[in-house]
Amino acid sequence: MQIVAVNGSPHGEKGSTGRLLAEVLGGTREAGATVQLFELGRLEIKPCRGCDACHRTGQCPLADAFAQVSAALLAADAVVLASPNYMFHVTAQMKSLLDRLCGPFHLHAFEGKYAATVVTAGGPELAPVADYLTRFLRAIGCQTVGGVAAEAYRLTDAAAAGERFAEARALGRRLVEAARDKVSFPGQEAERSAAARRMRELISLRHSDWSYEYEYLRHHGQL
């Protein structure tokens, strides 16, 4: 069981995000999992240009960290994506990741996979981020297993952090659990599916220019 889990926090390791991403990856690994983690503040993604090669080839023509973080997220049972909340959104190097995963995103890419969120703020605005996080997940196809939450000053209070500690922690085998024993979440499933039929008919649509994309979907009875 291979996690590969995402740090978009500049502050790495250390910081809150980091802290009680740790934590999630500690029960992924007590419950047998091996674990990658990659912290985007050490690497270089660049931000998507809108060139549209990914959709054409299927490569995407920037040269940074892009190419080995994707395979890996691609190659993995399940994914952890954890941000904290910058301006109402998750970190610049976060959204540089997800935008660059285009091509991914068009294909339905992580269908089988399984996935949870780590989301902390300076205040009580969690929900947007961990919102957007979830949205983008299912639309690539992952089941979400849940997510974990707490205001970074939370974290500092030896009750209150314990507290998340534990439920990240139980996040963490309970994502390994869903996609050792390949759960279904009925209800997740009509907004994956939307996801991926509003997809297909737009490559369809754009089928000459995205002609990668449109043998792809051909190739495997998608179309």
Ligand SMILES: Cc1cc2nc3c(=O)[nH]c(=O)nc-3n(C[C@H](O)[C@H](O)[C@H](O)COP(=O)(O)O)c2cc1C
The other form holds:
Amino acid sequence: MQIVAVNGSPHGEKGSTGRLLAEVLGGTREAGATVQLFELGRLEIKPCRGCDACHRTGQCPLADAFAQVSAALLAADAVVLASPNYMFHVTAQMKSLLDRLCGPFHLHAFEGKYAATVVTAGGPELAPVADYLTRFLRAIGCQTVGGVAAEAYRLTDAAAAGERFAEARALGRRLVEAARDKVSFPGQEAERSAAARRMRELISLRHSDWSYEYEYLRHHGQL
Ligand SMILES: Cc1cc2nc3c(=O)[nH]c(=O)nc-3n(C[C@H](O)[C@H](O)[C@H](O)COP(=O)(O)O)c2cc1C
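Just the form predicted alone so far, so send over the form predicted together with this ligand.
What follows is the entire complex, opening with the chain shown before.
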């Protein structure tokens, strides 16, 4: 059971997001999983240039850490995306990664994977970021097991932090159990399948531009 986690905070393991994420990953290890963690603050993932090469050729021409991170995510059984709230959204580092995943996103390539989210914020603005990450994860094909979120100040108070850390560990264990038992979340099906259908329709319409994706879907009997 391979878990791949990505922390979008520039503060790494020592930041609020990194500390909460560490508890989730501790829970996944307790449940028997192997973990690979990517700290985006230490990696270079350039912003997407919108060249469409991923749709035409299946390859991103930008040379940086993206190839390594995306290959690990594609090989994972379950993924964890973690980000603090930066101006009502994920960090620029996380957004660059998600934009660069546009090719796999079109192909709903995370189908069969399970996912969880970790979000922190200075104040109460946790839900917009958690909802955004969840929407992305379902639209790329994952079933989402849940998320943990905390205001940064709560993680400096021992009692409040303990409560959130316990919730985070339980989430990690649930993520591994869901992936191992192939649990299904029927409430997510309509959203996930609508996203896949939308992309199939768009790829059919754009078949002469997005030739790699059109051929991929045909080859896999999805058109
Ligand atoms: C550039 C920047 C923008 C931020 N924007 C918000 C925001 O819009 N809303 C909010 O509640 N917190 C905001 N924060 C606070 C962070 O979300 C919060 O401190 C978070 O826990 C930091 O996580 P980290 O320690 O893992 O980096 C912002 C912080 C920075 C540095």
